[in-house]
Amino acid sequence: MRNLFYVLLASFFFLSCSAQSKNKGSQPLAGLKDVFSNDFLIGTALSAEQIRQTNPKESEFIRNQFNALTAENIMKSEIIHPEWGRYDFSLADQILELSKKDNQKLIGHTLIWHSQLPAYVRQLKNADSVKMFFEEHIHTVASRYDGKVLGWDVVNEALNEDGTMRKTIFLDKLGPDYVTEAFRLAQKATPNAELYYNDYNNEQPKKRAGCIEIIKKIQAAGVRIDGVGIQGHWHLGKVPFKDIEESIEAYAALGLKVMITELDIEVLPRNFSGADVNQRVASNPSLNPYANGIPDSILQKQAKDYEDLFRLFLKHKDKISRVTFWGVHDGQSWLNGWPVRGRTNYPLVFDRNLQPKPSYDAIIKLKK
């Protein structure tokens, strides 16, 4: 009888532990937006399929993890303004409705960018025609969403690495004041949205100096600029922490909000920095070392970089209003196809199955 009692007791203990373990494993994943709710917005970039909500599991995940959305591509001019005088607001309106339904802030990206332009704009030879497109595009798109988006990336990537103005159709046809004019037009078209300048590598000293020069020029003209986006396309083991901190402080000293707008930490090799989408590198097996899976040692190094980054962001949370990851999970990242097509990259904090990586755990523990 006593033996039966101990058998039953052991069985009860085993089942109890199993149930606790199962319940523990089924606990919902802590939402990044909730963990950092007292610090800054946590955003992500959505693809067209995610905006259409074709994957219910992924849609729920996005709703639970993020409180700010940026359209990865569909608000860029080649998609939203595909022909002269014709606009396609279908997907832009969908992401707006999605953000409203899920109580997420929406960031407009982007009004003026030299890349991903409609073909007809690239073919324009006349300065007056470029000016007409420039003015009409800003007015039509920005005014449509006035009071509905938190802010706009008014101008995107107008600088070279040395801080000089990048040679683009806008610089060529409209002159160096086109950035200020873009902000002037946006201010008029959308008085209820914040207005940002957005760029990559603008934490680097030379490019930062050029960015500050642009900002001061806009301000001196009496035109409103509310914030600057540091894109945050960084590389494993090479995150420039000192430059990032100095840039956060320098931009905030100008009275601007600072945002980390397109965050990812690349783990694959390449021989240049930055995020110029026009740069390409020929495919080579040595440039795709983790096609069949990534070693835990690399993920741990990435986690350390993310941890140090978020520690820095928290130190300056009085200056930083938003941190946006450029994608929801590794499988969606633009870095799978750039600068080498077909690579398998792992730059974000969630893997291809929406599971948290060591990087997620590393940034979460900063708040515990």
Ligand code: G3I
Contents of the next structure:
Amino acid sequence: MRNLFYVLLASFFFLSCSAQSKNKGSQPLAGLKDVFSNDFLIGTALSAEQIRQTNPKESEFIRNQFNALTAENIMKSEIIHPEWGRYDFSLADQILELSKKDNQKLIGHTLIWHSQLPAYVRQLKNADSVKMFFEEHIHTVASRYDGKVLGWDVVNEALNEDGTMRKTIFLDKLGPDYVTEAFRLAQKATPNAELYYNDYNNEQPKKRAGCIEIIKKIQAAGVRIDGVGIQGHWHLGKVPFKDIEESIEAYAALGLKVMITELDIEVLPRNFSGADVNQRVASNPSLNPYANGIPDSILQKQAKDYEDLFRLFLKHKDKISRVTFWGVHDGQSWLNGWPVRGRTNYPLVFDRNLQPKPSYDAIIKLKK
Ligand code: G3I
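The block above covers the form predicted alone; next, return the form predicted together with this ligand.
Full complex below, order starting with the chain above.
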């Protein structure tokens, strides 16, 4: 009799476990956009392939997880305005259609940036030609999507680390007021879009001061600026939480929306911060330690950083309108190829198989 009891108990235990694992497997993953629906938009950056929707599984995943989209590259001038007077809006129109179909907000990235400029602009020598490109580009691109995008990164990365103006073709040919002029032109071209200044490391005190100076100049000129993007390309174990909080408060105090626009947490060795795409480091096996998989201990440290970040974002959700991850999953991240080509990086909250990492679990737990 006793044996029969144990057999029944064991089979009940086995059936309940297999049911649970089956149930767990079939439960759809909670969408980050739904978990944080009362706090801020949750966005991601889409590659050209993701915009073309070549992978239906990935497209469904993006639909379920995010309610804001940024084109990682295809709305930059090198792609959307490849020759003088010729525009290619094909992929930009496609991400717009995608966002409308899936009820997601679209962020325009970016109207004026010194990087990824088309060759014919980089070679311009006289100020009048630069001015003509500058005015035509902003007007043509911004007016086309007026009333269709939520907002534009009007100017991207105009500052040096010490808060001074970065030496770019725009500064050189148009002078330091080019940033204000870009916002003035954008305001006229797209009265219905929010207008943002976007940069990396602008949570750091010196760069924050330079960013505030730019913002105050725009405001003093009576030109509209609605928000500031803190890109959020941070490093494992070195996330500057205090600087981030002080910056959220300082930018909000200017009457601006604050957005975390390109969030990722670098887990591979790198001895400098930021996201200056012009910086390169020679390949070296010691810089690619997790080519065959990442230790759980590192994933747990990353989860703690993401948890502490989202706890801070939730504390200031009255000031933060959007948190955008710079990529859908680890396999897409730009950090697999920068500043060292061909590395295997793990900076986001979903892995290469679209599975949640401990970081995902850690941030949604904050809302339970
Ligand atoms: O599309 C071409 C492809 O045809 C070609 O075969 C290949 C080989 O070089 O290059 C491909 O273009 C690459 C493009 O990404 C699309 O994958 C460019 O070389 C590469 O430089 C470009 O990198 C982008 C980077 O900006 C440089 O502009 C990254 O994907 C993108 O994530 C990154 O994003 C920037 C933000 O816009 C601004 N803030 C910093 C952030 C990180 O650098």
